[in-house]
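So this first bit is one chain, no partners, the form predicted on its own, shown in structure tokens.
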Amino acid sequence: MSEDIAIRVRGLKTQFGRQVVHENLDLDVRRGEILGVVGPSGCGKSVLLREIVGLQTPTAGEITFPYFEAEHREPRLGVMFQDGALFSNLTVLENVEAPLREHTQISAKLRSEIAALKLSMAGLGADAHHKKPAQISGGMRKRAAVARALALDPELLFLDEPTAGLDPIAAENFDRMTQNLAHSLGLTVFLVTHDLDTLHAICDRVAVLYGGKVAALGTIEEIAAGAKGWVKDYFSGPRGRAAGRAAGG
């Protein structure tokens, strides 16, 4: 992790009819970090993501990527949805192959051999190649979408509750999956989710998104050092403490 901002969020409003969503709120990442991005439901977690990423315009404020704007260009982006959100038409080849189709002039049989690759990076066997979403587990679909999230090797990766509904097991897999391709790739990770053991295992530093704005930003044991209210009982309650045990804090 470097000290370069890869994403820069300043004087953010989010707001529908009279839902005030954000409310001045201001977010640096750092480039290789992988970030944990916290906060109750109906924050505002996800419609930050689709911001940052250009799906949503917000009411108002900036956002910046300065690490690549003074390189003179704009970064590559990578996202995966919550519930993976894969075309259910398609096998998890063809999945994967569709931003290569969209977005690239190479031939089928490269396209076929770089979506395999993703794949088989992502975790899933030949064997899941050629199925279609709904005959494989939601684990094995969510690893898809990781797949098809890295198809045009994105720098910067953003994912939607990751873990939500996997089991604990597979959970942690797809969290050393995250971490080892955040590192393999030089990636930095964007990373919502409700999940404490994932914020104790790989993630860098954690935004707490609470009351518009970003409540509390650091490292778990920065945060909880001087949290209070809706963040102290998050990261000190008994799960919060399970996890901290579980991941040797």
Second form
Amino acid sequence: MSEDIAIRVRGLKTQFGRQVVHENLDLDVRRGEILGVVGPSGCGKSVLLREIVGLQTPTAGEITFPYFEAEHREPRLGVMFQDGALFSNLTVLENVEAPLREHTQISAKLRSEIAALKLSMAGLGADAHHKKPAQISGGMRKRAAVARALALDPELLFLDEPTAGLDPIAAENFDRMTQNLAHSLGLTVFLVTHDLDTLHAICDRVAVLYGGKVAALGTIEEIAAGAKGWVKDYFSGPRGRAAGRAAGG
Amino acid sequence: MAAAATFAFREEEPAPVLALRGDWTVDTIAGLEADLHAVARQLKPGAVVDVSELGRFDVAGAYLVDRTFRESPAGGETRVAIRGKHENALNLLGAARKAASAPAEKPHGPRGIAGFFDTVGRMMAALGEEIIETVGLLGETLVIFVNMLANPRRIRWVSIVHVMEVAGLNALPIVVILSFFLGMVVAYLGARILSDFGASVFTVDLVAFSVLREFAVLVTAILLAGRSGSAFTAEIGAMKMRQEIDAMRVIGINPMDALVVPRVIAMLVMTPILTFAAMMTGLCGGIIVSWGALGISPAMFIGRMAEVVPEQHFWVGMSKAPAFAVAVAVIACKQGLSVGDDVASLGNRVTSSVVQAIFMVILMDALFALWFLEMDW
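Alternate state requested, the form predicted together with the partner chain (shown: the form predicted on its own):
What follows is the whole complex; the chain from before opens it.
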């Protein structure tokens, strides 16, 4: 059913000079799922994310949002960049307020209350509200970045390497938070990651990008079962096996 | 298209009903606050939210509904009960209640007269620290420079030559053009004022004195502060932010050797050369105006200059160039090394670099003027 597809990518081609990053890439993201996107470094995961959110124009192919087009509206997007990309001259609370200030007519009081709510949903307490991004830890910056991405209640949430650089406990908490938010808010999440634990723990489906295409797509068990070549190395290396064991119990 | 958010409040038995209609999203709820505030006072324990006619709903909408209930006389203890079917209303109301958190009070320092003194005190302390650190860096640079002379293998020729090209040679066009215009302006001034006294030939003296002693070296130093000093600060500051300087230290490269000293040496070499070029084009500007406006031919101009302007004025001007060069380069590098982790500090430091360098150049020029006057040079 095309109505249940949140993001549809067809025949995507991306080329930088002579270097072809994507060639005839097709991908469907279902509404309400958490899709993990993996692949070797330099395979164009982040480029794909940038193209879907509209920061970059693909060389050829099309990217559509069928579910939202059926309702004749554009989906709201929220993006969390790798190191947060918080505005460094604003406080954490002001960072989350910024999209609200720009796009709504909500009163200042309600705006700061909604921002505080989003920060609390992302797991940040009131003590961080008036700190500058440079004054808080990397893990807190990522949470603040998620809160900013959620500020306008997006339907599609894009996360670029959300757990990179976090310690295992913080990464696990972050994963759980992502999952809770996705379920309670009904988000569709497009998650670029290298973290095998994240794939096992929270992703409904996983897409493997390899050689410019989606080399495999399915639940992590399906992919691991039918894995060949690079995909096999990825999931059955020591890290892949450990993550699988941890998730299996 | 989004349907406008409205609501109806009905007194029913056993409890009042708040019926939500239309889309309650972050785009549509802006006008509802005041009306909901009025309703909050009438909500009794057990009040129900009717969501059967609710369209799209999001966290902001849920928060507003939940806040209304929390503001009611019954307070935040009552759970928000729902009537009717909606795909995510229950989830969102639950999430909003669970995460509700008031924004923290903005911290502020002392206010009023105490705040004024607080600010001034901090500024003075920062100024003192800044001076000590800059002088410290100057001393460190000198020590390393002397060490390098004793041990020439430590000198980084490639960096020095690179900076000489980028920060010095590439500044040549702008320096000579500006100095040329400045020479013209001085000659025009002389022509205007001195011809009233029938002493227009003294324009030559005016141009030669001012360009050789002051303007050439000043315009060069100020342009280098604005052009090359700011670039030094931005480069070193960006390296600091990206931890490249930490990486250098760990590898065992002294950032002073690799970044600061080459820049100071390059400026030390290039500033006198640029100053010389500025002197020559400044005089050219003066010659052209004197020729056009006063009929003093270039040969006559140069002849008179040789006659009445002693060579020492040239050396007075040139002697200031190395001092200005060191001041600009050291201030720029110091500010670059003081950049913190955030973008705002980079902007502040580049501003400080240019402001302090130009301030220092003019202050030093005034001191030089005083000294040369006393020495009767």
